[in-house]
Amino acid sequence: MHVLPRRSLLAACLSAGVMPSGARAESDVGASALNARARRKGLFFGSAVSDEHLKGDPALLARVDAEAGIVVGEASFKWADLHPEADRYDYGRADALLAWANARRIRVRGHTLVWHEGNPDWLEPSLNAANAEKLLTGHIKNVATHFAGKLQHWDVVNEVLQPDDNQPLALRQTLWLKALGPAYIDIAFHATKAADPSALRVINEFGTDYAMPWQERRRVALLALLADLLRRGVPVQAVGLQAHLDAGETTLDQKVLSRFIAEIAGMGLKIIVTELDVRDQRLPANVASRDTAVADHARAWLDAVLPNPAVLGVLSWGLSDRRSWLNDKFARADKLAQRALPLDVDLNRKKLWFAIAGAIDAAPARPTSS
């Protein structure tokens, strides 16, 4: 197995064409911002934005405006937010994010039309084999039509794989699989295409990053599912790789990862890095060593992925350590906050920012991405 070497901050910064100098002048942000660098290579860079950001953190939003060319709502496009009651839709939060982004000429992704989580309380008790297709297509038609022509991508289905559930095509046992069988994925993609043909249709998945056996099973399963969908004419256009990375993991193998990316691209599909962050709960408390390890790990992963011309761009799951889901899901034993994102709590660029910048700068140029 090929185990990746560590990179120093200096190497990452030199590759990025910048040097770590503490706080940078605000006038320097625009020219060297991550999305500006990405656009020069035909890529994009973006970030997830939460409703809390929109309501109460103008300083963070200003940095998102500076660094990102595309945003995605952490929760505002999910069923629970958009369809809180069986007979009522609420587009308030999603429309607010869209308005904020449009005012700044920032593009928006939709996340997600179908997921086994993020659902309103009414949905699962109401769902059965007789009404499931009507409920699913009705929701997608209403939502995708509301946003038709306004979104760059839709994560049509999210996290559909779970090989250990022993279901057909290694699918996760979910409320939709129980009611409709594997056909729910076909139904969702066809309904999305009908309602908003201009948005890129994406299948979004996690757990394909490392050379450990359970993730190899997931890679094999994803490739098999994609081949099956394409063979039957299901209109999937792109794969979202979440890239929730772990800086304490030692099984990152660039050859395995690059080969996986190439296999997806060989099917004629585009690829988006949709939710990049790097957890550090297995690392020592020292901030400098944590930041270096996080940056090195992300740079190694990105260096294996970004060279493929099928890759359109990268979004981080949040821009600043002020807020990360990792502190709840993967809390450190010492209770310290994780340093998983490109900016620190004071909105200064961290080593991870320089690692992302360096990987983007090192990537080959390609036609402008969607």
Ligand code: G3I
Given for the second form:
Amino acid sequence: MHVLPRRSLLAACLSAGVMPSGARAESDVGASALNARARRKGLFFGSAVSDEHLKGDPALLARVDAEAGIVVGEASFKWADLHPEADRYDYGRADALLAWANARRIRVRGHTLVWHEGNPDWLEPSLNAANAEKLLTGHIKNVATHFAGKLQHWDVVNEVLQPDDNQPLALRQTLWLKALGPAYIDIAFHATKAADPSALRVINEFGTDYAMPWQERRRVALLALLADLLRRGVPVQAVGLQAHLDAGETTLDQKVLSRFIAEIAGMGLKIIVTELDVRDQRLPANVASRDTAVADHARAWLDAVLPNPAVLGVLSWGLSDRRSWLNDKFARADKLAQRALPLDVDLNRKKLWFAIAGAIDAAPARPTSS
Ligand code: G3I
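Let's compare: the form predicted on its own is above, so bring in the form predicted together with the ligand.
Let us now look at the entire complex, which starts with that chain.
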């Protein structure tokens, strides 16, 4: 279900004398909060929420409630959590996030129905060419039906590209490609549409942010894959750009990025910034200089992306430095916690928060029909 900009939705409903279900009156959200700013432009802002925080960090959740209009489970909507055994589904964690969000009229996006990571131990050993389509469509049907009508988007497939694997369409050599060939992507999108036509169907990718050769290969590959999918009538509707940025990277070229966004939009596809964070792994330890570099880097990236009306909104991959995957996968040599997210460990707004706010404020308001 593509969300109408709040203003048009609100205007339409208020003119009919009713408050739209799911909308939040401006008055009940801090005027400066990120999602409040975003809604004024017909955008959204949101954040990933880990199961750990959902269960045990009420202070952080209160800030998510204040700043976000949409949330995504950091892991709770993946195969490992939802489908822990071949004949058993477990919706406990995902439904808990859904209930928390629904109680606050916050929307939810699903991440992700098909990936080469985040899978339960039983999956890969039991997958083969004979059972793969049944396993894939069975999972998608069960999960997307369970959440039907309740999610704004589904990341139907995640990180399917890997040009270095030298596979057709620069696809990553995954358990699904081995078992089904490139058609696994078609199968996934058609099965998702059949089970829940209301959720916007997204292909989610990383590594398309910088003017460096390996990322240019990924941009070219993604555009070619999208063209191929659309040509074959695969019902993809949007592209998720993960935007795991690196403040130590010097090859951010706003023209290259804007052109890439325009090419995706030119295909009639929407764009969502799905996992924004900015690692400071390569920066000196000084907190003030790290915060400034992270904020300036994010602002430059967002200023190249948000002006395109095909962009629907932004989610950060967590709201506070209390938790970030970056401290595992891209740990700093000095072991300092990275300052990659909008709020610090004490839930104070950092320069990155203001950079995101500024980029949203500077973005053009979406035409109400977008
Ligand atoms: O929930 C279990 C818990 O019961 C168990 O005690 C614990 C220790 O084994 O593991 C917990 O599951 C972990 C899960 O995060 C929830 O914390 C998994 O082992 C761990 O692999 C999982 O890592 C997540 C990873 O995706 C794989 O799903 C990261 O938190 C998450 O940040 C990361 O997010 C990905 C996006 O989905 C795709 N884009 C890249 C991004 C970063 O890798």
